[in-house]
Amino acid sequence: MARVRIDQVTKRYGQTEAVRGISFQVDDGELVVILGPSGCGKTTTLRMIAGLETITSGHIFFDDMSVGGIAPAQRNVAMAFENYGLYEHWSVFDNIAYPLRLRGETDQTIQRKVLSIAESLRIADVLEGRPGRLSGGMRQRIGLARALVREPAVFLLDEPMSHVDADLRNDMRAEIERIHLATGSTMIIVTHDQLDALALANRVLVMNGGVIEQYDTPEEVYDSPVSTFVAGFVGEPPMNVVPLDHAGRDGHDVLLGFRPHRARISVTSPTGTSSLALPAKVYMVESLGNRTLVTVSYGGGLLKADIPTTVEFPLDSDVWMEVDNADILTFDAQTGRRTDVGSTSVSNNK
């Protein structure tokens, strides 16, 4: 197992840095979910991470060695890609064998490794077919089991679920927790959907732009964002932004952040001033079973509140969005920063 440290990392592509100076630690066999939208630099620090990529400048440790001049077959790290990177000519037992004959392993051992993880990632009916034939969720778990045989010290996984109808992909979530929790390696993962991160990581990496925007355990990333864009892109739905009506501290312009489950839909004006009351109108109401999602206008635009209740509003009447103050984040306008939180565990070198 192995502790992964990167420290500066920049990559450079002409003159677009992917990645800019980004400084943070993965620990001994932690799985920690790198989360951004396309283009912010995600996968590229992956591959930088596998060796696949060169560094511009900054380093990389796996435990207290630079691995920044070692070879990616020589890091002891498995990666699935999103495009599976699959032997066609081959079939799905090879394709998943092919690390274990390359380090050696004997075929009594290779045939159990293999056909232990096709029965956990429900391909073992398929072992003796070849991928080509295969669907695109079929042939993602291929990829993924090809990683995951090998045990090594890190595991890389590159949206390993991006292709995984619906109806598996819980399953698959818990088949890559259970791995982790039995191997007790380090794992790293890219992905762009939120849930995956949420329920997967011990703590999630929240990338945009090439630079960090928060690093913390899934509570904290999702009840304490740092900034507008981490409060928008983690949540479904996402935390509800609206501007004060007057300037706050050192007179810059002040965004109000709150869950859609922290707010409440009145028809009375609420008494009190331990809560935010905003006036609005009923702009859709979907039940979901066994609560409510109601859509809001106020102020031009549309907020939600997730109700653990079935209730019915009327299309375009007049109700209250109230919120209790303590539920209530305060975000500067400007940066989109929050304004009652300090430096991360991480840094972004601009």
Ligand code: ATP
Given for the second form:
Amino acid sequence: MARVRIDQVTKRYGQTEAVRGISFQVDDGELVVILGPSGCGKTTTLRMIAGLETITSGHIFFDDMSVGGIAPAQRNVAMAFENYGLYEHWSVFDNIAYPLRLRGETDQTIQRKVLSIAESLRIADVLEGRPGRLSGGMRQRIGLARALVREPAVFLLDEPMSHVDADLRNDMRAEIERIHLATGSTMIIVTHDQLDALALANRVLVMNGGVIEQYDTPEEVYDSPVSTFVAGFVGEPPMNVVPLDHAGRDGHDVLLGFRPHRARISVTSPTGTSSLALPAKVYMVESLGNRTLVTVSYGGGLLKADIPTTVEFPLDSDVWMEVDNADILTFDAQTGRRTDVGSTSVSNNK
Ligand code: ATP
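Having seen the form predicted alone, please provide the structure of the form predicted together with the ligand.
Below, the chain from earlier opens the complete complex, with every other chain and molecule after it.
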């Protein structure tokens, strides 16, 4: 097991600065998910930790040892990448067994470990065949099994679930979580899927444009995003963000943010001062079984309320969207940064 520390790491490809001086630490035994949109530097960061990519400047430490000069094979990391890297002319069993054979484990141990991981990832019945004929989801699980079977100091998984169907995705999340708990290993997982991140992570590292936007628990990232970027990226449907009519204390315009499940819809004007009430028009009503998603138009944009009952509103009818003041976050309209908190967790140096 190991603690992984990234210290002021930058990666440049010619003119492109893929990663821009980021610092963060993954504690021993922690599962951290790196989350962000395409091109934000997630894969580059993972590949530098693996040793597959050189670092332009900065340092990476496993525990207290700088791994700068250490080859990938000597870092005791196991990786599963999106494009599998399977040996097509070998059986599935041999693919998974490969790292154990390299290490000189006995046939009996190899048999036991491969079977166990194959059963938990539901690929035990294809062990004798070759990977070439299998679906993308199957191949992805084989790649994952080969990484997990090694029980290394650090697991690095790049989009480990991108090719599997929604129902299997839940199972695979559970499997990764179970393996993490059982082995107590340090895991770093890259994904662009915020649901994967919220479900799996001890902490989520949100990246944007080569820098860290926020590094926090899933609850903090969801309830207390440090920027409109994080607010819009995490949560489905995303946080509602509306401009406030007047400028804030420091003269900057202010944006108000609130989660759809905090909003209420009423047909009569709410009274009292403990909530914000926006006059809006019903744009769309979607039944979600036991809940209703109501989209309203307000100030030229659309806002959503996720209501925990089944309700009906006529389209284009006038309603009030109401949200308690305590559930409202404020952001600087120019920088997108939160203004209702101190410098809490904006954290390139955590
Ligand atoms: P995705 O989810 O699409 O893989 P990502 O967040 O993993 O995105 P990276 O693959 O790390 O992003 O890429 C970050 C930036 O670096 C992008 O602008 C990308 O085009 C650039 N980049 C990545 N690898 C190389 C390379 N080998 N040569 C040149 N530019 C690269």
